[in-house]
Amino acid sequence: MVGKKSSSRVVFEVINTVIMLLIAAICLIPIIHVIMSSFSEPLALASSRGLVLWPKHFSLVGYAQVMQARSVWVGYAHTLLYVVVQAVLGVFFTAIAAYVLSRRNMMLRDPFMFLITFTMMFSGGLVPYYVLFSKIHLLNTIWAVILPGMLTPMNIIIMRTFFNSIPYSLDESAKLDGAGAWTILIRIYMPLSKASLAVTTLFLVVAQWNNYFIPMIFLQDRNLWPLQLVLKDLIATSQGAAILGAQGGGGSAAETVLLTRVINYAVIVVGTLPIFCIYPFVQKYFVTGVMIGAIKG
């Protein structure tokens, strides 16, 4: 039989679902505005004040004329190159390392999770990447975007921590079966860590998907330019009057800026609604991922 609640636990129920319901409405809100906005139409959309919670006079010509931008497809197409190559390679060697340091008999293990631990609170900063990529030829190609966020600390070691938690018998199994430490780490490991590969490939994802700083620097040449660059300069310096002049628009100055808002929204739209496809059928392993990590850790 459930016991009564008393009046202090029903006191901290109340206040704590008001707060979790501002902090709800607090990351919704603009995420629906930017979603109806570019469901609006421009005029409409100018003459309004605050927050669009509802397209005003439903229209689809900023995705229309996103449809017809080459700059923004073009950026599409480098970003999802960029994501699958980061995404691929970074959850290989992420477990190829997570394997490496989850071994009892590996010497200097201890040393080496201290430095990869370290580089997590202390770094080098970008200079040193700058002047490295300068060097070896990286600048201005896809690998400047990609090996940055190829490997991070935190990936390493949730995978590590996933690992560890897998019986070493298997191991031991697996070697009097002749097996090596590819087949180990390829056939046995691997398969018993969708949940930690699939945290890996989430974080790389996402990363990558939103990144714009790294090719903003490393990236002088427009053509390798991924969406969120395209989007942050398209956003940053107004180049949507430029989109529509390129496409050999029409009317008066005063209406293609007006335009160029709409057209702002709906590429908003267009780069985020992959991640939003995604993410509801990787929840699931997202969260045992995490749970694993911090309760075997």
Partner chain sequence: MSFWHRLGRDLKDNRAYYIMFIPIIIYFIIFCYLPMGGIIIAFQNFRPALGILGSKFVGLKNFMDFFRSVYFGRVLRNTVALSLLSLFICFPLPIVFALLLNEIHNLRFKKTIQTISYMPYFISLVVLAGIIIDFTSSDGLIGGTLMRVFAGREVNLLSDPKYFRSIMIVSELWQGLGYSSIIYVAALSSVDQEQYEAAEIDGANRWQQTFHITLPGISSTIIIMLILKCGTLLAVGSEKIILLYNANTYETADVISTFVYRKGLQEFNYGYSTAVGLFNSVINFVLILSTNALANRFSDSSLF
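Between two forms, the rigid core is defined as the largest C-alpha subset superposing within 1.5 Å. Residue numbers count along the first chain shown, from 1. As the structure is a computational prediction, the values presented were derived from the model and not from experiment. Compared with the form predicted together with the partner chain:
- Superposition on the rigid core between the two forms places the CA atom of Ile275 less than 2 Å from its counterpart.
Structure of the form predicted together with the partner chain, please, following the form predicted on its own?
What comes next is one chain alone, with no partners or other molecules.
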């Protein structure tokens, strides 16, 4: 199989490897920069220029400020609440929808499918959505964040693809044994398609963890804000130190500005860490989901 490689082939492979390493470096450098900056001392960081690939005067000042900030913890708690409730409800209802839509001999199945896929192509737009939420009194409730995005056509289509691959004969023999629709869904379909449950969970969790737009328009009450919205407030206003009520450091305006930068980096790390921690374990499910989503979408 391995023949003699031509010299142009060798040149190509060397260049290709260099390009790949370069792309990997470009992907990683901003991430490393943020992490290293977050462990730096505010004054040393301010006097450094360009990339920070190693902490400038290792210090935990930024994290100390973040740890004592109530708004960050309240945000964390709410993000967890929104993520968990949405994932549990979302996976359950997505499974129901996918199950019904994978039935044969059901007259209204295709109209139902159309009803759902049509919403991917056309929507009422932002204002009617906002007016609806205000009319049904969902503004400033946790449901304003949990319900939008809980059921998506894409997730339903992905799970339906998995369900379609389960042999129908299994279904029919369960029916002969007297199993009802719910039993078949919960005892047969869901256990047999754990990968699709994982894919749906993953999509829901990542989307909700990173969600800031829906909470921004629907939650005026800061006590309900998820972490991303707290982060946005800190980063966009560059008043981090003031908002968090930073203590120590003399309190002069200049020092507050310096401190804010380190706090921003620390907050970014704290807010991204959980997703990065689960990422290596779920990567394969993510790839599966993207594949089915793209082909069947």
